[in-house]
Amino acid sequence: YPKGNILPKGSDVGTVEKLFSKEQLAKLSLLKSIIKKEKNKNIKESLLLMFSGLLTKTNLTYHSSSVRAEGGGDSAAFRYYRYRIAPRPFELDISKYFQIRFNKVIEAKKEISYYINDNTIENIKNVKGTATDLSWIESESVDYIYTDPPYGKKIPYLDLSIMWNAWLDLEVTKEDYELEAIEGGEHYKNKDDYNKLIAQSIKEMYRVLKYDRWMSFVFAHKDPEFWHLIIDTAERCGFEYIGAVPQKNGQTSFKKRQHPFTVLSGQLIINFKKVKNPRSILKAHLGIDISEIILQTIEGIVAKNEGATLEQINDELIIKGLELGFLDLLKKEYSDITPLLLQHFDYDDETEIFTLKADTKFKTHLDERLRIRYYLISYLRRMEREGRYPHFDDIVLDILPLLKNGMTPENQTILGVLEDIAEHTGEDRWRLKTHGQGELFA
């Protein structure tokens, strides 16, 4: 078993072997020695895959769950993002659980054998490397990119992988740490380090992607600066922003329950397209101060849903910032919107929803036509990027719920603003004016 491998600061013990009881060390060591004797490489590595999953549960940091089946729970590395010894360490039947893992891997291999077999294995390339250097991929050779990069300083991945690396004899080099895109960690990486790595990765992804193909960028962060970095770098490379959609997690994580105002549940998928003549996101000239824009957006989503979660509010702000081009202002003024939310709204710990404070009215007192203009431009720009030109009824159906934080306007008022900024195309369909957009976007 591994000896003397030092754990990250903040761990409850100093070295990897202290994460295990003597009985666990003996059983795991015996099992590993048997696996290592296997001469068939494929079988040996498959068994080590099962062994890796066994490590997750067979250690003193494993926090079992009273409401889940035997073996259900979380390793502290996944729950607390540090090596925290469980108050009541759980002793798992290693031979029984290894058999369960064995059966699952065998079933998975059978399921995938149609696609991955002796005839197709040569078509697969599994590379350990960095997205900052994709030199092994030819330029303009990739049909689609779906990437889910690290989210800043949320998780120090390499620091937390030390237990598995030590048992599986996996080397982590100085270069690996240098190329890890995180903030903080044992190597004290800063925001500039993170930004440079993400920016270089986007440049490489642009190079290898074919023209008229898409890149989907999955991301989650409360600080608008990171979103601005992604958009700005992508546009500088030549990508065209197409749109963004929220992607929700199936259940609330333990970390989210611990820190409801600092941890986001779910992500946004930002879609870009590589085209010959990309259009940049133009800044909408709304005639509204950034603080009014922020509060108007928050109040709009709260009014629409009769209450909103931190994730819904954050997603709405980021998407509106993307559609209307005010992310740069957002990152300068509001790196964290939590103080603003707690000042103007009530928060329910049980439902995790922000609502209007009792016996108060919405704070924003914007001119009705300005409010309508704000949501119309946002909606029509999104439709244009999706190649759709909506009917007037569709427009009203989309923006009216967002205008509930104040006097609900008449359809005729909405039509009047629409005629100022948009033009007919086809039968009762609308698009932003192609002439005079300088008046809309400054």
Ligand SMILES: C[S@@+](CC[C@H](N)C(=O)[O-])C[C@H]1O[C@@H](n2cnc3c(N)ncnc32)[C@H](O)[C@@H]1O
Contents of the next structure:
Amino acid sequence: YPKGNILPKGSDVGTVEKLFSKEQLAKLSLLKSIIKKEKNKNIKESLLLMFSGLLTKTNLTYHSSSVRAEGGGDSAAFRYYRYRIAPRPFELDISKYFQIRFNKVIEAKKEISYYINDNTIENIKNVKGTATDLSWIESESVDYIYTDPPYGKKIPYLDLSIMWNAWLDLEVTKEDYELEAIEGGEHYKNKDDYNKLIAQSIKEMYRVLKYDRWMSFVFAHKDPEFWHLIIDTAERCGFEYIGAVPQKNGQTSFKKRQHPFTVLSGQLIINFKKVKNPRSILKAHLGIDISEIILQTIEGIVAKNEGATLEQINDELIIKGLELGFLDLLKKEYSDITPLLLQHFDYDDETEIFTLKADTKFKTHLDERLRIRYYLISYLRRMEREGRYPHFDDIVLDILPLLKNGMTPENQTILGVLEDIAEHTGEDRWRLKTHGQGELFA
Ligand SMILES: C[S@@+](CC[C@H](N)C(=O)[O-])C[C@H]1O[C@@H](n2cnc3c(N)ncnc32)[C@H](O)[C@@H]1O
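Could you output the structure for the form predicted together with the named molecule, given that the previous block was the form predicted on its own?
Let's see the whole complex now, leading with the same chain.
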């Protein structure tokens, strides 16, 4: 078994072997030595994959779950992002669990054998390496990129993987640490290191992608500063922003339950396209207090859905900030909107939903025409990006629900504002005027 591998700071014990009881060490060592004897490389590696999963559960940081069946808990590295010894030790029956995993992996292999088999395996290339250097991929050769990058401060992946790397004899080099996009961690990297690595990887993705093809960027954290970096870098590389969509995973994570206001489940996916003449997101000149816009955006989503979760509100804010170019302002002053929300809205602990305060109707002091203008620009920009030019009825249908916390405006008022900022195209279809549309609040 591995000896003397130092664990990251903040761990409850000093070295990897101290994460295991004597019995666990003996059993795991025996099992590993048997697996190592296997001659067939594929079989050996499949067995090591099972062994790796077994490690996750057979150590003193394993926190068993009272609600789920045997094997249903979590290793502390996944749950607490540090090596925390479990208060109640839990001894898993190693041979039984190995057998269960063995059967599961066999089942999984059967299930995917239609797609991945001796004939198709040649078409797959699985590469371990850094996203900052894709020199092994030709320029303009890739059809689609889907990427799920690390968030600066959240999880020190490489530091935490030491237990598995030590047992699986996987070497982690100095260069690996240098290239890991992370802020903080055992190597005390700073935000600048992180930003540079992410920016470099976006450059590489741009280079290898074919023209008129897409890159989707997953992000589970709603820190506007990060989004700003991504958009800025992507646009400077030549990507065109196409749109962002929230994608829910339907689960409430443990972290989220502990800290409902800081950790969000679900994620945003942001789509870019590599085009010959990219248009950048027009920056709206906000001649108005950012707090008004933020409050208005929040009220809009709360009114439209008759209540909204922190997550829905955050998604909407990021997307609006993204599309109207006020992300950098969000970043500076509103990285945490919780105080603002609690001050201006009612919150229900049970449902985790924010609603308009019962006795107030007008929260923002924005003039009705300004509010209409704000939603019209946002909607028409989105439509334009999708290559669509909506009818007046569609426009009204989209923006009315957002305005319903105040007085419902007359269609005539909406039309008046629309005529200011948009022009006809075809029969009763509208698009933003090419000049002056950047002026959100004139
Ligand atoms: C959010 S996680 C991806 C999780 C993955 N999609 C999954 O579902 O398991 C981000 C990953 O990026 C890795 N990473 C950090 N720096 C990297 C780099 N320079 N090149 C490639 N990957 C890197 C981290 O180690 C981490 O595993």
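Every value quoted in this text rests on a predicted model; they were computed, and no experiment measured them. Numbering follows the first chain given and starts at 1. The term rigid core refers to the most C-alpha atoms you can superpose between the two forms while keeping them within 1.5 Å.
- Once both forms are fitted on their core, the CA shift for residue 23 between the two forms remains under 2 Å.
- Relative to the superposed core, residue 141 shifts its CA atom by less than 2 Å between the two forms.
- Once you line up the core between the two forms, the Cα of residue 130 stays within less than 2 Å of where it was.
- Once the core of the two forms is superposed, the Cα of residue 310 has moved 2.8 Å between the two forms.
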